[in-house]
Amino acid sequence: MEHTSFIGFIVDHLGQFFSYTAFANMTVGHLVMIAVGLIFIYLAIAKEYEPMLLVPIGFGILVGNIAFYPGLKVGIYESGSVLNYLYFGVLQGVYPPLIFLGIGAMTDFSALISNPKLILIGAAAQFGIFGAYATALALGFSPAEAGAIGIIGGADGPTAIFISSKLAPDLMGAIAISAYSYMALVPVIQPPIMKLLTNKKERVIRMKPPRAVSKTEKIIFPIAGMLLTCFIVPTGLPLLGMLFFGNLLKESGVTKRLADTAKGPLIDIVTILIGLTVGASTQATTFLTAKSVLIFGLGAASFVIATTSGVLFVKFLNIFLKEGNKINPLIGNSGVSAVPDSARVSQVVGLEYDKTNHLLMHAMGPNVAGVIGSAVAAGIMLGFLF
């Protein structure tokens, strides 16, 4: 009798331990995360596309598609759990000034202050937010929504979870994880696009050098950037006060040490932190939605808009040029915020008609223009929709 009861009771308690597995809480929705998770480490590793922010988002997506049983405290939407804490800076928007901060303290505006009509482009470009946001609006999503689905087409990761976190938390998992996607596959979406687009010696167009720029001037630029663009749009100051503070720490020449640290360790940190909780965000139960795939669409959308804008908007402009002072549209594409891939394919396709003609220098001016122009699109959202 003692030997049957003991049996039952070892019985009664690996039944209960298998109720706690992740084993006997998975769906089948957990298992097509996994798989998506999978596919984003495979294309960081094995294609190296952006692996610093896909091996973060893959590996979140394991981490928040294990099944638990509820109430273990262990799920980053339980509330005292480790995954939680780490989260709050994702929804409080606390991580993405970080990240601008360290952006500006490895980016070299000179390029920009050099040729200022550049910055024309990088404005031009982010068409594809304002196009998301009215096609977003078309598909029934509230107003708030729509703005935070269109920084999509900024192709600015860190953007678009600020805005998010403030217009649209319910929706940031998908958000960011468009956001993040497709400043991956700039390499894939963009060249098809900039061909069709322009014809042979359009691609063959080469640009005056860039004049030499002062260290005045690169000292002066970060302060007078603030004050113009957060005098014009204060809701954009988180981001763009902290990506001139860390421009200006770069670029003063007596603060290497704070600068080191802004786009070394602090943006690395972030960068591991923003990438794992939002990856892990992205729970099967609370992610996969009618709304999430409709909002992946609508990035591809808004990406695409981005990148024809540019191109189109620099055949535009050269229309008003004189020849030798032309612009070669293949910069277009890199209006996109996606620093600095956008600049380098416009490198690699201009190298395919030319292989003396080199574009990157030429293309980092409407690249950082673009991270200024998607920053200050967000605060324009904000000012509208907050």
Second form
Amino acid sequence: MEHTSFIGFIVDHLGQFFSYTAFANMTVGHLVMIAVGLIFIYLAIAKEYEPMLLVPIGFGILVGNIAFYPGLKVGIYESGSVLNYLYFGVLQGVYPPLIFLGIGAMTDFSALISNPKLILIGAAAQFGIFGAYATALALGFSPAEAGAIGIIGGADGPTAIFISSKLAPDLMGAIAISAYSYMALVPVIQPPIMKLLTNKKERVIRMKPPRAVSKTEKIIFPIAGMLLTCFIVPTGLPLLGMLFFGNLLKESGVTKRLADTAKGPLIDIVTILIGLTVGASTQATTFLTAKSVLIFGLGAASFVIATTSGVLFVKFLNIFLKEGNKINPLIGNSGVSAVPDSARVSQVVGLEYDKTNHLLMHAMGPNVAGVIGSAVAAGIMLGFLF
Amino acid sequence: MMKKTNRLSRGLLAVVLLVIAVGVRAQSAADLRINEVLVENQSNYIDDFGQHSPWIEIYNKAYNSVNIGGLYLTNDLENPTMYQIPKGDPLTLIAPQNYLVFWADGHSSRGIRHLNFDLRESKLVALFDANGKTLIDVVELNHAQRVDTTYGRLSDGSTEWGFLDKSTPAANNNTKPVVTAGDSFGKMDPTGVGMAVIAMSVVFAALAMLYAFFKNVARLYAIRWSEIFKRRKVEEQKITTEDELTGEVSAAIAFALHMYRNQLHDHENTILTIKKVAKTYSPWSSKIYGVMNRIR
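After the form predicted on its own, can we look at the form predicted together with its partner chain?
And the full complex, kicking off with our chain again.
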């Protein structure tokens, strides 16, 4: 570009600079996504819906939707950019197992050990995954994509990211956002289904207080749990192995520092990185598609199916249980692994019908079993579809 | 105690070494395979000297890189160290699930990928480990004599051999379109019912095993094993004391127990005495004489 005068030079370069700005590259899609990001941040801060996740994801959406001039190694999909390096952990499935390590170090499996039959509720709630899988197939998604979408029904963000990174990397942003959004909306989605499927008598069933669990049992649980589940589904090893390893760190009592790191700084760092990068991966150019809308619809369906199957399974189980041993079906919803939100929903709905019937401890059993169940289901999906 | 610790650490060391040894073999040279050979090369792949020479493709079936440097290629099992692949050359590092082609033209002076024997004069080709003794893979060439048609594994690393439709030096032997696991599963189960049935059965089986395990662990745990063992021990002791103890021994034990109980203070009394501590005034601790006081 030849310049006849200094003023021309300045004007040309200002124009060139303007072409690099987000104002010049902005599309309506970017504005829509920025609005979505702002809604996420609002829900997290004002309504306290999963703030630990929605704040990083919401801000990540803002970061990912600043429209930039391509080729400057800025965007998350541009190799060599800082965001791209951070996104590597999502793409290669590095972050989810680390989050599972922290979850394992945080989780107390006592409720499950004291009443092992609650484990089965965690299995029943996984119907949501396969219901969504079948629906996605019917809507024309490929089997691998359907598998990745179905896992939203497991109500487990890290698992959804892990599976979609392997089966359908293109859909990962939509799947992750959908999974986390519905996890945040568990208190809204689940109660009407729980009330619809139960009668008054069932809602006030009092369950036996859980027995005290010894330290030895707590130590045996992660070891036996890992061996039993991973022998059946070795493909679930990255998630299940880390989950049970984290729990052993906690329960062994001799690795307090490691457990503290896993459930503290480590999970915090990984949550920040996964939240921000997943949010940033929702660039309007790749995210705003008809497929994303369908994924959101399927996500909602999978949560409904999961909750329904959990509650109905408890009712089915009660047919075979003696009076006094019966399970309150209001804890059936907590088989979806949104820990501890779905257990909290059981508690809140239970208290609506009996102010003295506290279901939280009982609901934690299927809740943590749901984490194991969804990781096992994810392993099966990988085994068949990867 | 020290002896026991030493024995334990020696045992551990042995186990670790064994694991390392097994691991090294499992993920290194043992994962290399002779994958494809061409004996009669008339108009096929051209080497770096523009010649149509016989070639051998080595495939690394491992999921980690394997260095083939130091290993031996030969056409005579009686002479396993016929050609040692040079060490330290970047070319000899085969990436995971990747290939390296050697020219078996008898001109080893042409570079490290040119062997000192000619495949046209060979009945077999074999790959030996760096020790020159362990046979990793061998292929007999009796049937591999078609002009410009390669003889290879029907899919990379598999055990089935045959003449390949296309010669694929440094590439996948299976040239048919790849159907992904997901697609083939979807073909057989277009509605997803099969997946639901299989996967839910597996999820239930896995968690039911956990349920069964912990249901019974709880039962086992409810049994007071320590008391049972203690009771047995006491019974055994009773039998021995009745049989063997004399009156003098009993007296000595009784005296020892008496001394133990009265003098050892197994349980200290737990009276806590709190005495009032009088704090007398001292100019050394007085704030009036503090060095930080400002003069006003």
